[in-house]
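Form predicted alone, single chain, as structure tokens, below.
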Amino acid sequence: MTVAEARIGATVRAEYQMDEQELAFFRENGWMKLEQVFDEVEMQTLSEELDRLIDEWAEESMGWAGDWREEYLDPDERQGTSLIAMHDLQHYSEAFRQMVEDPRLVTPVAQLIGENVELHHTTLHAKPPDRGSPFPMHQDWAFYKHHGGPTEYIDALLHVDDVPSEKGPLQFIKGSHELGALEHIEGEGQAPHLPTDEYHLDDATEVPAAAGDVILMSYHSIHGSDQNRTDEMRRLVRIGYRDPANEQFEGQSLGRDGIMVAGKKRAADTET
């Protein structure tokens, strides 16, 4: 069964629009959780397909490298963590291609970005049971650097599994998207992250979520997450959407055209 077939008869949000209260929450905080964007049947389809993608295509590592691990992890944990990741799931799976174009995602994203919305990339981050790696405080901007402002690139974070507190849910620093792009610690042996003496998980708001929930987030929002300490997998798919006029100058998917999921890309959008 495809996602489109599973969607028939599903209860959906009225016209897929965020209301003014939700929009105001996003403007203040830099993120907004939309509950049950995809229903149980659809999530079962995506979950099974994701199991296949992990088995056939994903790579497993200890997680992001860097000095931050000394702050976040006990000595006996630093080499024992695990992260499963892959990019651009829509190139490997019809179900995920349909998902990234679904109006229940695209419509609220367009409320933030504007009428023209381009898919930039997708990325799976799966934290295996018991040893799923934490993420240091960072902005996603550091991994795909663009010139535009906080709502010209929105990450939609689809939760494929329930993520209670003990699974390492996302944690956000309220209003940090208004700071704009920040300099990160990066370079050889360092995945981009913010200084651990300035930015702490303890200062961030934890956002548990259920399978089918989507968190919309500015790529300038400072966030991180703790370890997965349960006996179950914690799988999250990030879908990056941008205004096609938001010029990228460094990082993931640089120079690659994406699928237009709303509106149009103009020739002027690609001029340098």
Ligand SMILES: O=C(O)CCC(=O)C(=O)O
Contents of the next structure:
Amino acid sequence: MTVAEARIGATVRAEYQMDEQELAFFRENGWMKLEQVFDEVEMQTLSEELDRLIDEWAEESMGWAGDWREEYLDPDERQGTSLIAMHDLQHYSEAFRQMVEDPRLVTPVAQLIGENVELHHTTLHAKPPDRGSPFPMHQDWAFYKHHGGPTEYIDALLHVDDVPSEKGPLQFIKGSHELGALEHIEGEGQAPHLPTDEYHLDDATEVPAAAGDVILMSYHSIHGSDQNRTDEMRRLVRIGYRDPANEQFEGQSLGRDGIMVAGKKRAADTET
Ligand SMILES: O=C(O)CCC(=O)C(=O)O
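Structure of the form predicted together with the named molecule (previous: the form predicted alone):
The complete assembly is shown below, putting the previous chain first.
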């Protein structure tokens, strides 16, 4: 084998695979936290680069709109919340482009999706100090609707900052990835979310994490998060990966080809 041959097609690597216990945890819960996928030095680079992207490209809003805010926020808090967001960081930054293709990330994702993995999008959600907006309970499926099952689309959530309980970590309803795609409240003035009388943050498992940790979750897993009540920023980058045969019919990045981070996209898979 030549050196060139050895390098090509080597993104998925045995040494970065999840073990049986981790896979069993994912199958039962619909999410799995991988600790320290990226080390301190790498996270420092990504953190500085993210500060630049926020300065130059991101947009600030009050957070997701909708009637859910009445349930989650006191009247005096409702107008004052803040969320900083942007999409597709890999289009603006080499560091983030390398991160989304990294074998330490792509290997466990491929264990869940299968040998063919397409990058669908990335999204930054930064909750500023003191007033970082909560997120209502939802499935990410509602934002990018695909026909496929729970492991045909996996979101990887990279924690750029430490996220203890007070900073509004992700919270999951255990096993909800098995419920399939659920109807969400959506439309004019309503970011997709699940009915607040049926799905509660209080019923969800909180998953605090450290900078460099990655949470893998099914796009059918029901999750949300509380406000950031600390005096520090809380930044999280979501990386959406899918089986290229999982057809999208609505939502974010519809109709756009993504780079293949593992395996192949076959013409036969994309015929409708
Ligand atoms: O950042 C959060 O707390 C929630 C983000 C989220 O729900 C998502 O990325 O789907």
